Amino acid sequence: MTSSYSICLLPGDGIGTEVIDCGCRVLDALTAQGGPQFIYDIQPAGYDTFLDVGHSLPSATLEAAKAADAVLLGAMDVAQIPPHGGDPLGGLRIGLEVSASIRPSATIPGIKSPAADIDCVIVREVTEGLYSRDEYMGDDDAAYAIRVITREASTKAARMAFEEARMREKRSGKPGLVTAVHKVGVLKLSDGLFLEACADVARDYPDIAYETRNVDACAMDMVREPGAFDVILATNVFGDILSDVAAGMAAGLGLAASACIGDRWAYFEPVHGTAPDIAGQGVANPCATVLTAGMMLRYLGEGSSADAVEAAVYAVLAEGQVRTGDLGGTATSAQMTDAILAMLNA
């Protein structure tokens, strides 16, 4: 019997709407082939939503996200949203009780990249750290931000990292490795607690190797020895930075997918931004969103469909005949999606 899933769509801002449409075309093609069916619920969120209703994540949107089987996001212009307008991504992460962000980075055949052998996943705690949004002014000349690290959130992220390492080990046959990054020499209490939680979880996974590295040394080693990493486990800000380093060493942000997953809910988003310089022109690269939809399919238990979608994207990129401007070509978003669909149907 064919499975059916409710998908809450948050198109966002800029090119978000355009690439989300491309992702849905690929999902609908799976349905046409007899695969899973999808019921879409489009909801507002982001900067344009703030301008319309005064808040970037309306309560009705969050409730719709909770009611869905999964949430698929477009890029959102969070930088322009003032503090009183809310934080749509932070609100989703807290409201959906996600444990961590998962961002894979790997070299892709046919795509020129600085690293020929990078294949890693950044697992990043995303609800606290320096992004806890707890700031205040001491006086007119001093601003303070509070870095919050809790055992509970650190433990959830660590467990997700070790589970990811175990799954990767099963797929590749290579020994799993989790690298926890920190700056405990300076942040003795907060990173000390983070590492303590990570070590506690590591004892439950004796089959997975575990190590720690200073975040600055890890960044340097990612450039010098990109193939040395498997799963990198990090707090919010460190993971945010390292995941962009990994994407840059691999195929670039235009091909980077991500997921934020918790025990009950999850949302999926391409890593790239809203690209206002090309918004509305129909030339944005849809591949990151399509690969993100693949991650969503895997989360929903549709592994064969996820494999097919990823294989179609990689085949188009390897062939190199159809590429958008960011990849050195002239194809439109629709033409790139058409090429992916042709591979999928083949």
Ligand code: ATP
Given for the second form:
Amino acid sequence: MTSSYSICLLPGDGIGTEVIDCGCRVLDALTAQGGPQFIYDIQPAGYDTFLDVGHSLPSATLEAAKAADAVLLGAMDVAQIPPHGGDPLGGLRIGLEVSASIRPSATIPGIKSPAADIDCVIVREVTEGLYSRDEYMGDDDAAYAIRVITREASTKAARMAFEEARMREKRSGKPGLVTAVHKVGVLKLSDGLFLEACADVARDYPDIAYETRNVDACAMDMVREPGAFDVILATNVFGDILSDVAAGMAAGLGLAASACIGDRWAYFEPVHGTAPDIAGQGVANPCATVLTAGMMLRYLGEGSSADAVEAAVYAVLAEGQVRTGDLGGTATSAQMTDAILAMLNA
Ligand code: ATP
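Since the one above is the form predicted alone, can you give the form predicted in complex with the named molecule too?
Now the full complex is given, and it begins with the chain already shown.
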């Protein structure tokens, strides 16, 4: 029997509104082939939504996200939203109770990248750390940001990292390794607690190797020895920065996908932002969103559809005939999507 899924779409701002259509075209092509069916519920969120209704994550949007089987997000211009306009990504993470994001980065055949052999996943805690938005002015000349680390959130992220390492080990046959990233020499209490939680979880996974690295050393090692990493486990800000390093070392932001998964809900988003410099031109690379849709399919239990989507994207990239500007080509988002669809239907 064909499965049917409700997907809450949050196009957001900038190129988010463009690439999400490309993702849906690929999902619809699977349906046309007799694969799973998708019922879309398009909901407002982001900076433009704040301008329209005064809040960047209306409560009806969050309710719709909770009611769906999965949420697919475009991109949101968080930087322009003033504090009273809310935090759409933070609100989604808290509302959907997702604790960590998973961001894979690997070299892709046919795509030039600084690292020949990077193949890692960053598991990043996404609800607290220095992005907990707890800031205040001490006086006119001193601003404070509170870095919150809890045992509970760290443990959840760590568990996700070790599960991911196990899954990757099963798939690739290569021994799993989790690298926890910290700056405990300076952040003795907060990163001390984070590392304590990680080590506790590591004891439950004796089959997976475990190591710790200072964040600054880790950034350098990722550039000098990218093949040395498997699963990198990090707090919010360190994970944010390192996942851009990994994306840059691999195939670039236009190809980087991510998933935010909790016990009950999950949302999926390309790693890139709203790219204001190319927004509205129809030239954004849709591959990150299509690969993100692939991660969503895997989460929904549609592994063979996910495999087909990923294979189609990689085949188009390997062929190299159709490429968007970020990959050195001249194709529009629509042309790139057409090429993926043609490969999917081949
Ligand atoms: P934001 O503040 O929303 O994160 P940004 O421009 O600071 O926006 P990104 O949107 O991630 O950050 O973009 C960084 C750079 O990468 C920009 O030059 C942008 O054009 C490019 N870029 C990002 N995503 C894509 C994409 N899908 N296709 C092509 N280029 C992209």
